[in-house]
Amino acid sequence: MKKNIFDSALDTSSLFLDKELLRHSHVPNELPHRDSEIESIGFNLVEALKGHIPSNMILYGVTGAGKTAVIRFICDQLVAKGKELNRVVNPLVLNCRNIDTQYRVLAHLGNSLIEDFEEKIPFTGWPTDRVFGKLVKRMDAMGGVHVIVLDEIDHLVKKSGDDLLYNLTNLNADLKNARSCVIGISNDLTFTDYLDPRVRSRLGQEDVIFNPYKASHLEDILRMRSEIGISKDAIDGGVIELCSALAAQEHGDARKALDLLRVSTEKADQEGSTLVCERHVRMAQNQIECDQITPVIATLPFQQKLVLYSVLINEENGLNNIATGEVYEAYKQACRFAGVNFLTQRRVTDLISNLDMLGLISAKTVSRGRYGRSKEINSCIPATIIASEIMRNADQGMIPVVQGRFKLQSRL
């Protein structure tokens, strides 16, 4: 019988006890260094256990600051205590990056309350007021207090406006046998600027700010997870400290810290090593950076690829803190090589801002006195990633651009 390719992999011992415990989707029984945030949110949501309406809240903080983990942890505790007290509390958590229109959010909330015999709200096709009415009816039928959690709420508002939030924050006026509150989670401290003042005052009744984790905080998180997820004595000294320090450089991102430790252990497993060492962390860092940045570069619109390449070709020519005008001159040459019409400098400036938002470049606006304001542009792509090759392989139109001979000026 022919040997299966997975036989050897299945027979190989692993350094992991349970890999899932090292993923950021796992909600542990303890959340170190988030006691004050848990206390603030819990003090508000305890009203649900009394049958009262909790205040609406917004949770702010950078990516990886533990906002989603904390709210899921609290919701689990809320449901458990509700069952103990025979109180109906019903947390409804959804991610607005995946469910990003008013209709889809209302349909998702309504279908999460469905009984076996009830009609499911279709993916599309109903008038919005009918979907809203069905949601209200099902909330009333269940009774109790419904806690609606909208993760990445800023994405929903920027894409679809604030009509949904107006309706959700006004739900209690339509509910007869139930109560509800809304908790928004956002990485953007300024997203409420997009809201109607009436919605802003209703939604932002209480704000909780999640400060970034420090390196020492991340060490505690990684040690706690590694003790239950990785074999004892399998981690070399300095590994957890290095993972924490690297993640702390990027706004104290606990997700990155966990990814680094998990991928480092995977690298040690692949080598057949019995010890995870700092070399594996460096290998993991390179892999994670490539995994995150490569698809972003490959899927850029063609004009943005041309602008990015214009920044990179200037850097190859020895320039840094590149001015917008220098990028634009290289961009016009790139357009000629590609055989496309070039955009105005104003439009290219907008594309530079888009690349800055994606984290591929940094475009810092500086004052030049009487000469006005200008941008200083630099690439943020790690040296281990060859962006020109990624763009050329992803888009045939970039081949003549990468092969072109640019005429660039050097500064004195």
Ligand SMILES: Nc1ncnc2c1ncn2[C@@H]1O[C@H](COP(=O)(O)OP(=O)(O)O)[C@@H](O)[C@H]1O
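Rigid core (definition): largest C-alpha set, two forms, superposition within 1.5 Å. Numbering follows the first chain given and starts at 1. These numbers come from a predicted model, not from an experiment. What changes on going to the form predicted in complex with this ligand:
- In the core-superposed comparison between the two forms, the C-alpha atom of E20 has shifted by less than 2 angstroms.
- Put the two forms on the same core and the Cα of N314 is off by 2 Å or more between the two forms.
- Of the two rigid parts of this chain, the smaller turns against the larger by 15 degrees between the two forms, per C-alpha superposition.
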The other form holds:
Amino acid sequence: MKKNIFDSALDTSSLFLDKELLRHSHVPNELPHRDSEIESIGFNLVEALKGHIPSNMILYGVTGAGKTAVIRFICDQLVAKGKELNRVVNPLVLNCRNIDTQYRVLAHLGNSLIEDFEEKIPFTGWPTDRVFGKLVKRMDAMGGVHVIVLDEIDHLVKKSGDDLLYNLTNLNADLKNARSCVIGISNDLTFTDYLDPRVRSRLGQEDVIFNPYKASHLEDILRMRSEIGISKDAIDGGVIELCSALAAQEHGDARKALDLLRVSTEKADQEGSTLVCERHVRMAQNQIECDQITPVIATLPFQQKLVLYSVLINEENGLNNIATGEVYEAYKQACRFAGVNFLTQRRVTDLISNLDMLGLISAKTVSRGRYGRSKEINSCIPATIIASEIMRNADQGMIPVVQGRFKLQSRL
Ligand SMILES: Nc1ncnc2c1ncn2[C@@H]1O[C@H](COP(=O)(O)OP(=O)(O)O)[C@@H](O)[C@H]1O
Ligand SMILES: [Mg+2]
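Hand over the structure of the form predicted in complex with this ligand; the form predicted alone is what we had up.
And the full complex, kicking off with our chain again.
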């Protein structure tokens, strides 16, 4: 029989027992170091099981602090208990990163209460009042207590304002046979600044803050996930500690920690190694960084690419802490190679600030005594990422620039 190209890939053994268990989408049934948060939320939502209205809540915390995992876990438990007690409790969870207008949220909520396709609310076209009325009717028809969870709500509020929250926190006035409460989850601690004070006081009856995980917390989380997801004894001593320490540096992000462990194990698998070692973690970190930064560099507008290249070419020639003027000199040459007109130094200063905001360079203002103030500009792109190559591949116009012979100022 002719060999299929997938045969050899299928045959290779893997250190994973079940890779899915190491992905973000998996909801673990144990969440270490989140007991007090689970208790506060549970203490409030138990009211739903008694047929009362729970307080509205806002859950805050940096990304990867376990907010989504905790709320999904609690909702599962709530539904299970409701069934056991023969009480109608209905969590309606949706993510406002994708569903980010009032109309779409209301339609989505309404549609999740109905099975019959014919009855679905269309994605656009109805007046908002009509969608709202339909939602109220369906909630009443089902009865019980509806817990509306709006995850990543900061996206929706920044994009579409707080009308939706105003309306949803007022639902109980319209409901006759059912009750409801709203739980908003935000990655941004300042999100209530965007809310009308009335909405803020109605929504924030109870706040729960998810503090960032410490390295030791992340170690426990990774150990628990690796025990079920990765073969026994496949992880070298120090690997979990390294993944946790690296993720703790980045605001204690459990998602980053899981990514590091999963990609490290993939790296070990690819090598046919039977042990995941610290070396694999370093490789994983490089890959994750590269996957994150590459699209940012590739999609920069052309003039921004020229400015970034002007910083990099100075560094390549051993010049660090360069001033705006030095970047500008290189930039003008880059424009000549590219055959485009150059912008004023003022505009280039703005572009430098943009690159700083994107985290690709750092531009610190320093005081030079009687010579006034100037900038010290350095690249922040990890050495393993070849930015000039990314720019050249993404934009043909960069080819003559990358091939150009720059005359740089010497400091000697
Ligand atoms: N205490 C925990 N125990 C186990 N896994 C966790 C814990 N906290 C977070 N995670 C996992 O980390 C990842 C990121 O968590 P998530 O809940 O999505 O964070 P957030 O919503 O705060 O950004 C998910 O895969 C989640 O399962
Ligand atoms: Mg989340």
